[in-house]
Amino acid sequence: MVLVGVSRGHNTDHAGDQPTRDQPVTRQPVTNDEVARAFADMATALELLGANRFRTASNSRVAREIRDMTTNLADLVNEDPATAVARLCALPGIGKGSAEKIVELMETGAMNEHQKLMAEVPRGLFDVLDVPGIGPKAARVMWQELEIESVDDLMAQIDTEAFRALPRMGEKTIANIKEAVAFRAQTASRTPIGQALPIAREIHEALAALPGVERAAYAGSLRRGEETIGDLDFLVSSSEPEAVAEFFVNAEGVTKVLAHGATKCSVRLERGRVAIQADLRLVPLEAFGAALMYFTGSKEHNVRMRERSIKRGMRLNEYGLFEGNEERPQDLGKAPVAAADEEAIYAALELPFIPPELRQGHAELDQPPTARLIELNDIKAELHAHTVASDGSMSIEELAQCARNRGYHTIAVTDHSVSQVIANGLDADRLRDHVDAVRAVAARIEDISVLAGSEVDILADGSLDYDDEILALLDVVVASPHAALRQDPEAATARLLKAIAHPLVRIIGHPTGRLINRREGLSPDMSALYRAAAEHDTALELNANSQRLDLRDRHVRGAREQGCAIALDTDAHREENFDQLVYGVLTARRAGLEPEGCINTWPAEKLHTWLRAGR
């Protein structure tokens, strides 16, 4: 077993996926989470040690490029490891270097690099980068000049004379990251996108009903359909903005106005138990798409597409594409070649439209989409729904009409199993009265097909929660973990492939457990659970539900790529939990994913052929 000591760096972009930094390293084999973190803390230890920016920016590429693969690194370096630098240099964003690094911390639990990073820099520091308005210049000054090696020393220290005299740190600002501090600690994690996306489209419907709005969009995170969202971005585009402006900074939940000017707002806002920076850009409509674009990001998308329109001789800001070299064309009175919609500009750049759920800043422009992404309407049937026989609200027969009223042709009753004690579990008496209940209402409702079915409890050994004679009455099969999630990643994988090859299971449902920002679930082999699914053609699930997310947004590009089936359900339990399907397209996007790759799109007749295979 390969062991692995790498430490958390200030990156909260996968705040569910990692440990915290004060967490005791546990050993276990090294995962490419692991690996990015590392290459992660050595980007922020270079330039709070005011490194040359190029070693930074080389190691911060590596970091998202490895987040990001769905090829498992531990696997090819230990294939052949005399041929393991030359396999991971043909590894997009992996250089020589980079790759001698990987092996060595594969190979040795360590990477002598980091580890000397990592003495160099307090740990306490990577906590004050995480503060708005501190970049690494000003925590290196503080660091430097006062000895600030944690949030708690910067607190200390932020009243003094001699904070007061660092550079560029007038009244204004020291109160600004005085509320910065308290609002971080009351917003430590990421909102996930579940309590982010109503926020916004409320305020977006407000923003688009006000006279003389044009347009409006949000953008950020948020349109890109991450599963955390750092802070809402808004776009207007209007013929009375000072209205506009004066609307958004005096908005439902404002705490506190942070900036109010002619093109820019910004607010702190509380919604319920939601504590969130919202940012309003007022833009000419003119320009609308190029502001759309560049403000829904990705910073390394915008990055490639920049680097694109200047090797074609043009440059492209938030303001357009514009013919010719200079740093601020619009400044000369030129006319752009596009800007007031995205697609213009991409077209412009001979590319295709690229969705914003894809624009991640890795292949999307050199293999830019051939086929249409799946999308809300595609979904047909729901395969894994809950009812009062279990921890449900809906009775059979409500939720069979719930599924029917929104143009699904199939619903599947997936009642929790026996071990789920606290979810009322069905014990086999029971599930067998649930099936004929079920069976009774599938004769009576017309126009939609209802299946009986169970999410079975995957216990820690592999084995499932009812013995073959009973899952054989079961129309549909769904998997699940739900206990011993700390499993170490040897055990769990083989839990899963035992629960995949059995000829009964059609889906492997929500498959590592995880809950977003709360737990991280289990962490197997994924390469091997794509192999194994496509093997025995089971589907892996992608649970819409937002606090789950579950298989995440790469681990579905891992599965397609194996060729793995993929479900796209909503764990429903009750009616509004339907609408939960939104969290799981945007998810489904982010990975490319397309409509034949869903069995939830394929029509009844392909389906049930489908899940009746093998029984």
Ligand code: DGT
Contents of the next structure:
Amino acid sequence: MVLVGVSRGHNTDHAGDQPTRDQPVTRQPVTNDEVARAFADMATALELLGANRFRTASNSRVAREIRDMTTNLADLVNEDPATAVARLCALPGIGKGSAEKIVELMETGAMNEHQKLMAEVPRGLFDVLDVPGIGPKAARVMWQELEIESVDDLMAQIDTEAFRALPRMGEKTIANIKEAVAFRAQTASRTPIGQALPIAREIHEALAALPGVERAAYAGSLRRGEETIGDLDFLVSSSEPEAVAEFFVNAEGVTKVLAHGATKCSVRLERGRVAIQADLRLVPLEAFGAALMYFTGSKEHNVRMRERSIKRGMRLNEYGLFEGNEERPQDLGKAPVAAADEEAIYAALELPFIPPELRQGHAELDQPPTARLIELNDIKAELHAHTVASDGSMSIEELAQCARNRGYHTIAVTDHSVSQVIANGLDADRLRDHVDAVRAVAARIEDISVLAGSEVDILADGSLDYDDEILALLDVVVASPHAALRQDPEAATARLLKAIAHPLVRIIGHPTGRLINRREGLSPDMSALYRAAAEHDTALELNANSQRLDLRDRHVRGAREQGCAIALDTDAHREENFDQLVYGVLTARRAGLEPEGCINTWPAEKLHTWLRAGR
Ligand code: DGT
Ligand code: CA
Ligand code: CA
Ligand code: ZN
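Right, the form predicted alone is done, so what does the form predicted in complex with this ligand look like?
The complete assembly is shown below, putting the previous chain first.
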């Protein structure tokens, strides 16, 4: 597996558009982000070890240079490994030593020096360093003086005299550390769905392929499409259950077996950067539907379903739906009303099949869905995507090809605007040239519409990053907030309202700017945004990138209630980012979004007319 050398159990990654790698088991080219992370790790380890300042600083500098770089290092090395070192040295900020390490990482999947350094520092110390307010100096002193090697050690000692006696450790600092650790405990223990789903799918496929397996599924929060996952839940019916259990407790990445029984197994999994618990239940085929329903949850949905059963003189549990509110001795062994399939259980309770994403324990039983929810195949257009002109890795043609491969009728090229310096945003002159380049490609390609657009920054005061005359040249304007994301709610509301009302803006990209588990983002008055968006017929984006999922599920629901159009886009920077659409679709389904409410499902003509309207 690639990246054994550069992965840790947590994420100290900087904020950005790039999703973390989705396929930790197949060997894929090492990304720039991962190379940067390896150098950043080395800098941190050196600092914790109290190494020479210059060595530390040079590794941090290389990490920074690589993060800001637009050249794809894997491509550069693979082009001709023999001359890679020399060509890497030609890049800004890369010396010979670093170049050799980069090539080593690309070729072997690991960096020797990185691994050596990482072995010298306890892993848990990186978590201590991750606590906001604790810098490398402080972490080093805690480690050296008090043998603090993890956040648990830290919390065990934080109220001691010895801890208070550490240099610069005042009451205020201690209070801040406690608060920060408490916040982390709330968020960081849940795995983002973008990391959990690829692992679960792979395990699910492997389980389904085992001899004797009749049915296999994943359940729980993952099946409900929640944005973060506490643990993975698998269900299997098999004529050879022992073999299934045996396979599960020995699956790739299992670091600890927590339970290994005849009907339940529980393991701790570590895959790349992801550490997560996984449960397996072995259930009889006749009761698979009841078990699937029970373990899909949510707990609140289950409670409502049991109440409904009782009202109808039945009882529901993980084995089935049975006659009678209580289990009486004479009922033992009686066949259930329904158990093998979820559909039959819902039907027996006079309900339509409730899609797992809607099983939230809200109103889904009182007002079951009437329209079909949106599905992956409904999406026919991508309206937010980047090319090499800013921080993407595809050319305009490659982007168009990706969209065509997905069967789309429209792809919009929306590179970053001038303020996004780190993302190589385009100034007005470069944008004009870029529009010409997009139009030239569009003229050559007949079977798919390639639109010239921009992802223009919404500046802190709500003004846009280009003049109107420039924006008027474009086929589609996605306006997004990227900076000043700690604004107070009033300022954020005013900022976004101004962009929504702008006649040339058709879509507001990732409206809050939050990053799951990492950045809170803006907290505007969402109802005010929905009303304005509906009034100006500006679409609000559900950005499908699994680090973003912004709008959130409840926001999409609120927006639809006000009649807003929703744009569902992946914000693709690389080809594989198109696969992030699934996370957006799951989130949209949780919001009860029907295809018609999403502009990306509309036929080409309807969409293009809408994009042109009002400008
Ligand atoms: P998670 O893992 O925190 O992301 O969320 P879930 O929903 O996957 O929760 P989990 O793994 O604890 O349990 C899976 C499902 O099993 C849960 O959604 C509903 C069901 N379940 C588990 N424990 C209970 C319980 O005590 N009561 C009821 N009604 N259902 C339960
Ligand atoms: Ca779970
Ligand atoms: Ca569980
Ligand atoms: Zn973007």
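Residue numbers count along the first chain shown, from 1. We call the rigid core the largest set of C-alpha positions that still match within 1.5 Å between the two forms. The model shown is predicted, which means the values in this text are computed figures rather than measured ones.
- Annotation for residue 165: C-alpha shift of 2 angstroms or more between these two forms, rigid core superposed.
- With the core held fixed, residue 57 shows a CA shift of 2 Å or greater between these two forms.
- In a rigid-core overlay of the protein, residue 139 has its C-alpha displaced by at least 2 Å between these two forms.
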